[in-house]
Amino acid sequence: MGLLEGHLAVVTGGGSGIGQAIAEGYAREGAAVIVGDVNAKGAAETARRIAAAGGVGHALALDVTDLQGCQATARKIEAEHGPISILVNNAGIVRRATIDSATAIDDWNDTVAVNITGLFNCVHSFQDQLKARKGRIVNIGSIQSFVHTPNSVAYTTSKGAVKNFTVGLAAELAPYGVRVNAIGPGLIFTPLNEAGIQKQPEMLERFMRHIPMGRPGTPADIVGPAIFLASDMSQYVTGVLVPSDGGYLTI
């Protein structure tokens, strides 16, 4: 019997990278998984992979910046599948540019809309379902919830907000039996950072100097912590952000 048998999970940004890996990992542990992504084709591919492995997966288009859309999605899911018990807020974007760049204003507005407001929109939309099932929320932060990396003021700000949102929400929802935690990935090779880090030798070297384990991470490295925080194994854990970074924060 899997660690997540009987659970219904929503994973935002589940069409690729870390979100896809978490969705597949949850399905392997017995959860039914609803994969949401602004990229509907990506969400459908993740659901297909889950089904091919013998799991239960459903795909839907989800723009976390659209509050009314999130609310409608929450109502649709409850009507068709029942209330959810796990919400993974993984959808996010990264913009790497200095604050004096020509794109700074758009970078700031877009990053806040997805990484902060999108987080709020999803929690607000699913809160009643999570309270009804004494559910679990797993937010995806970053090592940049703790430290800054070059040319990413907007991203650092947004991931610092994820950490603080997690702490505040954990205290607020604990009386309802809802646990709220977060994961702080380090350098994880995904499509999100392919252009900005993986194909920039100087930037990649800067990151690697901070990783005593000597390798970049993969989406699979985030799945274990995500399962732990969603399962009864962490039944007395709430309000924490668990780094999964190969030791980046130690140096």
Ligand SMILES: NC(=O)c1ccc[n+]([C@@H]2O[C@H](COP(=O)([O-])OP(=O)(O)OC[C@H]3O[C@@H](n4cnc5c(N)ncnc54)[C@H](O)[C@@H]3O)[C@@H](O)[C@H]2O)c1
The other form holds:
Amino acid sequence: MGLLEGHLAVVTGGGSGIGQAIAEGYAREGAAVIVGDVNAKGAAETARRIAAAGGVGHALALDVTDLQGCQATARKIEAEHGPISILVNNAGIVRRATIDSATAIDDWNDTVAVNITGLFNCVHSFQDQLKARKGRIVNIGSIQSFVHTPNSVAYTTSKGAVKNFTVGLAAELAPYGVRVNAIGPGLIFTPLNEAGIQKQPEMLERFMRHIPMGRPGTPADIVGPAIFLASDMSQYVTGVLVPSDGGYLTI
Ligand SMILES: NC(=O)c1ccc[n+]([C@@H]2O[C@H](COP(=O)([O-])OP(=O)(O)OC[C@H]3O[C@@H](n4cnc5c(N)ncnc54)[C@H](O)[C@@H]3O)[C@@H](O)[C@H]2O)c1
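The form predicted together with the named molecule, contrasted with the form predicted alone above:
So here's everything in the complex, that chain up top.
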């Protein structure tokens, strides 16, 4: 019997990278998984992979920055599948540029819209369903919930906000039996950083000096913590951010 048998999970940004791995991992543990992504093709591919592995996966187009779209999606899901019991707020973007760059204002606005307001929009839209099922929320923060890495002040700010959003929401929703936690991935090779860190030897070297375990992470490194925080294994855990970073924050 899987650790998430009987659960219905929504994973935002599940069409790629870490979200795809979490969606597949949850399905392996017995959850039915709804993959929401602004990239509908990516979401459909994840649902296909889940079905090919014998699981239950559904895909839908979802832009977490669109509050009305999130509300409509929540209503549609409840009507078709019943209330969800797990929400993974994974959708996120990173823009690396200095604050005096020509793109700084757009970078700031887009990053805040996806990485902060997107979480609020999803939680607000699904809160009644999560309360009805004493559900679990898993937010994806970052090592940048704690530290800065080069040229990413908007991203660092947004991931710091994820940590405090997790704390505030955990206290507010605990009386309803809803637990709220977060994960702080370190350097994980995914399409998110393919154009940046992975192809810049100096940047990669800088990150690697901070990783005592001696290797970059893979999306699979985030799946275990995500299952733990969504399952009854963590029944007395709420309001924490669990780093999964090969020790990045230790040095
Ligand atoms: N890769 C890393 O090194 C790393 C490290 C720390 C934290 N994270 C965080 O992990 C999460 C996933 O990142 P990833 O590396 O898998 O990136 P990714 O780019 O591979 O996947 C992100 C997914 O989010 C989707 N998305 C973007 N904007 C969206 C929106 N408005 N609405 C819905 N979906 C949207 C994208 O289409 C994409 O499928 C992000 O929150 C990211 O900040 C990643």
